[in-house]
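Okay, so here's just one chain, in structure tokens, the form predicted on its own.
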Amino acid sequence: MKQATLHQLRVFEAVARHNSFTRAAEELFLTQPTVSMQVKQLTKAVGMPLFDQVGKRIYLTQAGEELVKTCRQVFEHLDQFEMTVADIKGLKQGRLRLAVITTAKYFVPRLLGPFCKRYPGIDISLQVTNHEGILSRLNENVDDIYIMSQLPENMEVDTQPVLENPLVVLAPIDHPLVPEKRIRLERLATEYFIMREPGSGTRKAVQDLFDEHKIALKVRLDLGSNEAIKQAIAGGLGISVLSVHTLALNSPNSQLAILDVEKFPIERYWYAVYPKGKQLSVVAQTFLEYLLTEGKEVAHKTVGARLSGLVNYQD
């Protein structure tokens, strides 16, 4: 291993995480052969396979396996050690990797942009992806911070509460119940439901909610979108449950309304998760403060200024 290069544990790392010699070479910006070039030196270097072959596909030896953890452990304290030169500076520098729900897209971004306004020396990369990725993330500790709504189980994490998520239940503005107040929830199972697909946050909190008061849903339709579930509201196909987040990018002209029913909105929250134990880096320890104090604030006016325009909302 005297013999490894630096370089070269980034090549491994990048097709690693990739599962793929051509995706690793688009990302670093590398040919292929040179990126097959720098594995095959690497493996020279350990003295034994890293990467077994079945077919097409790749597969991690053991031995590939642990050089992993070992990079990114490599990778991350050299990160570290960058960013605490340059708070011994006096400045704010460095790389902030995020990982988030798919949802959590509606407001994430919105609260990025005062961050590097003010802290224009980090960079930020930004992975949007389904709760299944996320886990998957936090369990190979890819990223510094990652937001979620539905707490991971059977992982040992640190987690702080950073914004309030409230699921209302939407439905086309013409709808006979957007008038009526307080309606029940017998009254809105008897209605058809367009839901996120099994295993999602937002569709497990409804479906407990209404196993809690023995209530049957009648499920039309799954979407593994939120925007798909809001055209398919408005195209009259049923009504739905979704975060008030997801309504952040609506126009005041929307087709959508958000209907008074007894036992919503359900109250959930989006958290900042890390794995247990894992010391932030100074640029992540500053964007999870950044969170929990303006960040805020950013993200409920944002909100707030673009569900102003539907109806029941303030009622």
Second form
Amino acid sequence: MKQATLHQLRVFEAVARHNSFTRAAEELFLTQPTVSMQVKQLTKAVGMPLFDQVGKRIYLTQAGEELVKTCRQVFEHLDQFEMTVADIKGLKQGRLRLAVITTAKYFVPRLLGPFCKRYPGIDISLQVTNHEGILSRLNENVDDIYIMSQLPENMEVDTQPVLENPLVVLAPIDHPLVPEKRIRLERLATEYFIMREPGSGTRKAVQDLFDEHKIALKVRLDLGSNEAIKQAIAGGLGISVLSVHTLALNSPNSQLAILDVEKFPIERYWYAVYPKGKQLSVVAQTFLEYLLTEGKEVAHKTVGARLSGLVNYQD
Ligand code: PGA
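Show the other one: the form predicted together with 2-phosphoglycolic acid (PGA), since we just had the form predicted on its own.
What follows is the whole complex; the chain from before opens it.
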């Protein structure tokens, strides 16, 4: 490995991540023959094949898998070193890699605005993905911080509660239940229900509540998008339970009402999560501190403003 260069490792990692020489070449602004040559030289230095080719597809070999892990550790340490040097110079500089679960996209970008203004030297990459996507990224230690509500069950993680994530029952504004108070949970079983897709944290929380009370919902359809569910409610397809954070400013909120149902809102939290014992970079640590202090205030203001326009919302 003494002959391997950092450049070769970066090229190899990009090929492994994209599972494609062409895409890696595009990302790195290199030609494909250059990428192939770099991987070939690295393979020689390792002394074992890094990829298997089956038809047009490439697969990492066991040695390749191990090298990807090593590459990520090396890059992470180098990034941390760069950030530490910037910190010594009195600058907060570097890259913050965030991955957030689908529903968190309603408030995390809002929090980034003031943060980026304060620390213009920090670049941010934000991935929005589903629960499965977050778990696999967390497992591979791809990002600095993850934001989610439903915590991973089979992984050792450090968590910090960042913000409330109440789930509320939403109905079309002209629904007969809108004026009613303290609606009984059983009453919802007579309504058509629109559910988030399997794997969603929101879905799990809703199912847990109704299972606990042995109530079967009349699920009319599953939808993998909060926005599609809101449109479906407004269109009269049924009622649903979503996070209040989904009630963004430019959606058909004026056509939706929050129902006053017993056991609601379901109290949940957004957590900042990272692998247990992970040494956070200076930049990630700065962001975490921001999240737990001013970030909370920014989010409260935004969410509060969204809710005040809705029928039946009591703070
Ligand atoms: P979602 O919710 O998966 O329904 O978007 C977030 C979570 O519970 O982690």
